[in-house]
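First, one chain by itself in structure tokens, the form predicted alone.
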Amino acid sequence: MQAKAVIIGSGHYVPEPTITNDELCDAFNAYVTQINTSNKAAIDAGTMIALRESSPEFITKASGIQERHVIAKEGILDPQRMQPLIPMRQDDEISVQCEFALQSAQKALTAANCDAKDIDLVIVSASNLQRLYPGIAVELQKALGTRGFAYDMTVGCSSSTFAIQVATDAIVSGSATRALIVNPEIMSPQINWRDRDSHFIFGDASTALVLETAQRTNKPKSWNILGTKLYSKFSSTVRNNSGYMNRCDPQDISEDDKLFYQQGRKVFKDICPLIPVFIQEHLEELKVPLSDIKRFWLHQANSNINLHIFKRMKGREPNPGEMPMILNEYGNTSSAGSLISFDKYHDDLPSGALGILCSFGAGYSAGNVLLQRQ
């Protein structure tokens, strides 16, 4: 099978902030206790329900999730704030979500042992843009000092996935020979911390991808990309409602809709059968066996949704190092997830192995990808 593009480098950065579980529930359950005395007489009145304090037992049982990196630790557990402090920048000045790009994409280009002037493509694809204009990916692009063009994107969790197979378009259509993607997610702000269910999702974190046209590679720890196969329909299970009209209603601008939600339950149940017909699906059309796959990075939202998707695809669990998982130290990075599962566990695979690099989150969306080890 012939190689679209071939991924020559990875890196993923972590702000060095960690949140436990913990930490997290004192926080939290002190919000509570001080929700639940002010509002005692309508508690007891019946015309108000108590909130409900959270526990570490409930949040790793519930998402496998038991600590998460944060970009600013102290004003989330601050049961008074509940929210990172990030100060805004001046306009001449590196922003904080290019400042955030920069760690991961610098790793990529030591890893792809490339220099920057020789990127002529930038994409910057996640799901939460610091702002509209100027594009992240272009401060970026001067930040490097690559040549190109460069631009944003966003597709929720499948932003990574995506962006692979845009850059892959462009290298074998020839707009570009080398693609620099980076995935920064600075997830913590969008978070709404005081909501039980949704609380301990998401860590901050930052991926990069460097690729290149196939022909010009022939390095032993480089990955061909065989194929990509993208999915998308609409659903409102996973949203945030956060945008520049917001302003324009002032009374709904600090709703808790502007902020991450999700309903649960039907995520659950509408990805765990999609996901592995997804798989299954972009393989047969590429001829592959599902059994020739020697590893699985899929998207860090859930240990019990990975887990279930594995066992429709294969019929059993996994075996250690099949699908690795790093949700327990990293929780939901976003598109971010896959990425730094394949960026720690790729090089003890032979040359020949063949592994499946696969997101899925809001849209719904769901991006895959078929690697080679070269």
The other form holds:
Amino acid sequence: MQAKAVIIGSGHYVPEPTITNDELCDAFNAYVTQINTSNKAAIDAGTMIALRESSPEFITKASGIQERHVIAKEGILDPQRMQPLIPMRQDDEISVQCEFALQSAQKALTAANCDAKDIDLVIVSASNLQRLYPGIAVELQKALGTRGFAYDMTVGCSSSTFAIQVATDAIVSGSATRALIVNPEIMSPQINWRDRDSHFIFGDASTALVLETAQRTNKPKSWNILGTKLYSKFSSTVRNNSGYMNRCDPQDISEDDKLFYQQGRKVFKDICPLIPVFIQEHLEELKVPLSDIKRFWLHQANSNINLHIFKRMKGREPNPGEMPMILNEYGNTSSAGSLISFDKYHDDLPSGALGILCSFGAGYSAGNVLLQRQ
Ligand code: CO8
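Given the form predicted alone above, I would also like to look at the protein as it appears in the form predicted in complex with octanoyl-coenzyme A.
Below, the chain from earlier opens the complete complex, with every other chain and molecule after it.
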């Protein structure tokens, strides 16, 4: 099968601070005690429901997450504050998200043995963008010194796979020759750290890929992109209403719906049947048997979801290394998750090996990429 484009380098970056489940629950439970104590009379009178404590055991069992990296630990674990403290910068300073993106971009360029000036397309694709304009990608273009053009896009947890398809299409059509895709997922500011159902889910991370035309490459460690497939179907089960119109209704501006919220059970039930069919349909279109796939780099939202998806497709548990999970150490890093898994766990595969990179996320959105080692 003819390669459409080739991945010649990848990289990932996480900030140093980590928060373990124990640390997270200690802070959350201190907040719960404080609220319940100061509202004791209302709770006793039955006019207010007491808040319930969170537990590290529940988090690990329900999600597989044990810790997460964050850009600013300060503030998150303070029961009086419970959000990261991230000072805003002047317009003439590099923005927080651009700086974050730069870390993984430089790693991918080094892995690709490629100069920034050889890049003629930069796509920054992430669930959350720090501002509307000027584009973070355009700022990154300047910081790196790349040529051509750059733009931002956002497709929830599928931001990375959607970007792979659009960059591949640009390369195939000739509008770009070498593309840099970056997924700077700074998730911690959009978490409701006071919400027991979701305070444990996310972590911060950035990933990057360098793609180029298939005709040019003969690097032994490259990955051919043999096919891409995207899917979307509207759902409000994973949602965040933060946006540029919020300030037009000042009464509503700091409500919890301006942060991440979800119907976790419903999402679970929706994705588990959907993703196996989506992957299998794509492989059928490409005439590749599922049994030929040596590795599954899946979106890292929940270890139980991934096991479910794998078992539905293959009728058995994954063999060691067949479906690498990074969730325990990083949490859900949105679109960066499947690429961290790819970046960490691809080097051992032999020439010709096939792998699936698959994301699923808010929207709903899903993206599948069939890769082959050169
Ligand atoms: N500590 C202790 N107990 C808790 C806690 C807590 N922090 N939170 C809930 N509980 C309790 C509840 O109170 C409940 O107890 P009871 O029955 O006595 O009231 C019990 O635990 C079970 O609660 P839930 O049913 O809410 O818990 P789940 O087992 O469903 O686990 C999850 C919660 C982990 C969020 C789970 O629902 C889940 O993973 N859902 C899938 C959604 C997901 O992964 N979201 C992640 C972010 S979104 C994303 O990455 C994209 C997802 C895919 C989108 C689809 C694309 C096609």
